[in-house]
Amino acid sequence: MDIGVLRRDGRTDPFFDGTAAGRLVVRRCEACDRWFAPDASGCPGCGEEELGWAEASGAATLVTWTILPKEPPAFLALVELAEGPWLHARLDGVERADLREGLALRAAFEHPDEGESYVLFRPWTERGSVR
């Protein structure tokens, strides 16, 4: 699925540096140990205004999804990271029949010729990726 060319905006440099290295890096409040999506600017729990960056495990579960009607179909999802934040991302290596709420996923990374690397998610079992 062609998603266009991604460009960083300065606020998310650590996120894109992480994806380029094959790591999922998100925001984390060190004061109260809460995790947030990369675009978060402060902690609503404790009021901390300076969030740090931390490497997430890459484990996630499928919350909801939509299928774009094209060939091949494109699967777009809202996933919940094991650390708590929710991210919008593309699903890869899935079939319509695989999709269900709570499906175990693992982060994977695409490294296009132009633009920034990005994260997508694939189904995961105890034995590893299923596709």
Contents of the next structure:
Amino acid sequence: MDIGVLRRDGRTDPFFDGTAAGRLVVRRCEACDRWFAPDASGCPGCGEEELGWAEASGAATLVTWTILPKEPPAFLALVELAEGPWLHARLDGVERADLREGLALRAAFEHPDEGESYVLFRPWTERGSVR
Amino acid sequence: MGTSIVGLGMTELGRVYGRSPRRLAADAVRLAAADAGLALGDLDGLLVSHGMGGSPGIELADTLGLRDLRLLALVNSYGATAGAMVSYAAMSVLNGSATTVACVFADAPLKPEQSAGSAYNRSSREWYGFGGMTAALGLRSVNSHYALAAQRHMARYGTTSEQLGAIAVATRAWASGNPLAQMREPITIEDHQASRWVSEPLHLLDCCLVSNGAIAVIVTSAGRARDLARPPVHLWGWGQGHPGHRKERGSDFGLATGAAASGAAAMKMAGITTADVDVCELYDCYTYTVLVTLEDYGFCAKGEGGAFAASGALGPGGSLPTNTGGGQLSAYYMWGMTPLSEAVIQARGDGGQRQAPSTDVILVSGNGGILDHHSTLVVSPHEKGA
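Having seen the form predicted alone, could you give me the form predicted together with its partner chain?
Next comes the full complex, and the chain you just saw is listed first.
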């Protein structure tokens, strides 16, 4: 499935600076010790509208998934970061038989020739990436 | 004092072109007033809801030449809006701030020469920002978001695609008796299984239609309703549920919805339990939505919606006739006005070939966003307590 070209829009610089460097940078409210997805617009705990940015570990687990009937099939998912937030994500290196709630995943970074780098999630074990 | 729906106005629905959403909305209000035996000038309230394809707003009052209104608002809780509007109209009548309120939904997302799917889909070569990135990676359609919800239910409770298919088959069986339904040809579980994947685990036959058109209802007091043209449809109860699921650890997304709180509130107000419900008209943007709503309303235990659907309860001859006009899956997609309009038709006994055997208590649902918002109405041909 052709992803197209990703562009910054003024709210995404820390995130795409992170993906370019192979780091998953998401939102964090320091006052509440709470992590959020990178597109979060504020902290519902304290009302802070200017959330900070912080580097997540990149470790995640699979919450749920859907498969688009493309060639090859596109595996889309909700993943739960180790820090708590859920991200809408694209899975890489998985097959149908792998898919289950709680599957361990790890962020992986793609650096296309044109446009911004982005993150995919791959199955992961203690010994490293499954594939 | 009670409140009642006394008028129903439905424009042509489906591939209806050449009329703007505002025009469609105005036509539906006129039809609803005529149906009730009211003049437009009898209306003193107007609540407006719009979909994806343009925005009739409160200027609709001017389009209709309505003057000296005492209630006029644009209401939006997405697919939960129809039930919400009717409850706001009823509360306004009960507290005396208005006497006769029209509630209308209009949409025209379909364009000639365009597929139905593209009306709710995104496509681009360049994508901007976080929303663009999510779309670029493949989440370009509401279908995929509901597929994520349905898959989670399947993984957790063992719900199967065939059980979802049972809902599609039952709904189509009802549609075959509805002259207004866009899809009337009966289908089988095999047809459902063979229909193409839209976003796994959802087949094409798990997904609703896309329609142009408008539907309006008119709400007034039960006392006034007695003198109008058509049999009143009495409002026994209403509720809403907005669970505020956050996308983070611990979320019930896909497993449970606002239907639990909304249904409980509406049934409590109505003084009924699920055992009293004769007919369900449920928001069926997807087969899965019906399944999870039935669970959350308490017609079966959590996780048993699949077995309940597969039991044959929902179709013609079943113990809980559900989506008797063919719903959004097979009849027409007018957001929450699809289940509400069919509830009015059934309560009046106007269902013809598809009339349910008993309609004393009808439960109507609305669902908005990606399972973010829910509304419920309990309606009956009888006055509450009568």
